[in-house]
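Shown next as structure tokens: one chain only, the form predicted alone.
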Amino acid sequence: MKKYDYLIIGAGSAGCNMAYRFKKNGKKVAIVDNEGIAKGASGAAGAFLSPLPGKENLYNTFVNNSLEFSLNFYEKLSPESIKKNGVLRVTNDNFSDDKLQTNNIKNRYISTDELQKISENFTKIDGYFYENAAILDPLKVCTKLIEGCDFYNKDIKELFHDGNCYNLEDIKADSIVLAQGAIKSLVSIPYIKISPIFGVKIDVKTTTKIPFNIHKSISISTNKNDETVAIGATKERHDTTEMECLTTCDKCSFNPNSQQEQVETLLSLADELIKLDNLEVVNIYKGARATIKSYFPVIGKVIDYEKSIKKYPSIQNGTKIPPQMLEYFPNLYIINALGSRGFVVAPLLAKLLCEEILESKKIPKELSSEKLFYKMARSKICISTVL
């Protein structure tokens, strides 16, 4: 039996940044995902790494400053998994001119007239380029951070902690790190309500020279190292009242449009930016997108809800109760929530994490478990809940 210091479950964009994060530190790590490694969502996601424009506040000051710090780190860290070419932002109903042009972040109108003479294959849109965005490789770069860690392709159904460790049958773990996306929790966190968001990403080839990235309403790559386009886009947003997610997209039944129903959706949106000229549909992937009402992702130490409630049921009443004073599972952690931006927010989430844990840096609180915890427990319509 193998002992580790941390023990990561879920290979996507937040464990295998995690894994790197631990591993840089010297510790011995191990990451376990029952599907393979950037499975599911991180295996779906289009991997474009995109700056969030718009009038400058909390979430998207957060997001830019992920994305400068994730492009450097990649161009670091594996420079044939990334292609650099910027992206062309299309106004759609929910980036209007004015918020495309109008923020802090450097970009330039391109013409209708400007972009047929860099490609007649442009139809007939406009837009604003925003130099810094990129493309990555999901598996190469996922493969490449865990580089130096065991990798456990196996399906962990509970935790067991002995008082000591973890001890997941031929596994031990002093602490564990929960990253499991919009999967069923393997512990009960009722204060982090995940709504997975379905989505859908197509590879083709095609001979038509694509010069950057584009996005509207779905997102186009660059033509990427391996010679095939990227063609992705968010689906439908899953109600978390109804359904969890048990199982990854592609064997769940929720979803009621066939396969093919979906290329075909996201080919005709790709033809009204841009005409692909003798093209192929070469790997079609599904995943499910964890996000949290805020948006906001989350990191920290997993609080037990039901444990910190029964000591302290003034919480309910508006007590303040300092963080260091709660129940928690023992060495227990989680990163979670990343949506639609995981290999955008990763990078950062995962320092941060990794500081907290071994320095006990604090976590920005917009960003924390704990924000989470306090907001449900203060919650009227929570009181009763655990009682």
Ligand SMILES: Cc1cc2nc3c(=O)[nH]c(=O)nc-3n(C[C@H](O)[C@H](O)[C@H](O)COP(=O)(O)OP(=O)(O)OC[C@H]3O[C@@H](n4cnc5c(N)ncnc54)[C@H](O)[C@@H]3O)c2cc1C
Second form
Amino acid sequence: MKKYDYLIIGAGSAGCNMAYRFKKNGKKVAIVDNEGIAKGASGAAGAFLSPLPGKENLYNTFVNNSLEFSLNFYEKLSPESIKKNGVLRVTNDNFSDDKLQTNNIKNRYISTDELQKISENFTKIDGYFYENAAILDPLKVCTKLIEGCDFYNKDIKELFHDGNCYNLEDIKADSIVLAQGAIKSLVSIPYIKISPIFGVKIDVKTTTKIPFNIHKSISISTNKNDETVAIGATKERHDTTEMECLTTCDKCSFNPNSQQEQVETLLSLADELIKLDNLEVVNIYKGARATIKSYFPVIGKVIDYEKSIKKYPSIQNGTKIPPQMLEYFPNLYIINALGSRGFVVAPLLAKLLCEEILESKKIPKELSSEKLFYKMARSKICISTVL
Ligand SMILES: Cc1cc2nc3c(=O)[nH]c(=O)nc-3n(C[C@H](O)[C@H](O)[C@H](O)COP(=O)(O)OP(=O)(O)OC[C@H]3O[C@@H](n4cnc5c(N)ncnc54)[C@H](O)[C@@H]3O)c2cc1C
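With the form predicted alone already on screen, would you show the form predicted together with this ligand?
Full complex below, order starting with the chain above.
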């Protein structure tokens, strides 16, 4: 039986970045995934790395700082897995001219005439070009991130802590990081309510040369290193259904819209931006983004909600109980809810979580699991105030 300092559950963008950080700090690391490496949302991702324009707020500042960090990080880690050709953003219902111009991110307006000089395949669009944008190869990046770590193709059904360490049949580990994406959590964490947003992305072959990524409501990539072009992604939220994902999307029988319908939507939205000659769809990917209401990701220690509330019921009436007095699952951490920008945000999140675990540095409030714990624990106060 092998024993590790850290076992990561989930080999997507989140888990692989955590594995990389621990290994870099000299720790003995294993990573498990029952589907393989980058087979969940991470395998379905574009994976576009683009800025989030608009008037500065906490969320887009976080995304744009993460983008700067991740572009440098991936370029150093695996230059062959990243193509940094920039992105042309075309206005849509959410991003008017004003919003695309109003920000600190360097950009340049490109008129229809200028675009058609670059390629006559562009339709009559114009837009704003952001140089700091790229597309990644998700599988190559995730594989590179976990080099030097042991990988197990294994479905973890439950966590068992024997009082000394986690003991999972043939693997032992002092600490565990849950990086399960949209899949039902292995422990009860009622204050982190993950809702899945499904999506389809396709890879196509085309003879059209695309000089940079293009984004309107969907994105079209530049011609990637393998000569294909990514088009993605559709978005489907099931607001009327309480959903907990038990499998990755390729094995899920719950398929509200036909896959073909989504592929046709992507092709028709792409056609509004650029004519793709000799088009052939070569791959279709499905995945579920894990999101929470605030759109911010979540990182931190995993608090045992039930035990904490039992110990300090007065939290629910507003009594201030400091985090260090709460009940935690032993050496258990989470990184999740990476939303639609998992490849943009994961490198910085993993750095922050690793620093909290190894150096006790504080996690920014908006990202912390503790914040969500207190929010849920105190939600009763708000209800009684309203009543
Ligand atoms: C269609 C689509 C397009 C997207 N496009 C982009 C994009 O262009 N740019 C971008 O940055 N992001 C994009 N995203 C978002 C991005 O893919 C996600 O935010 C990110 O990949 C989430 O990574 P993750 O590691 O949290 O989850 P996942 O990649 O889903 O990984 C979780 C893994 O955990 C495994 N797992 C769960 N439970 C267990 C268990 N008990 N035992 C073993 N294994 C387990 C699962 O099998 C899964 O492989 C897109 C997502 C989708 C769905």
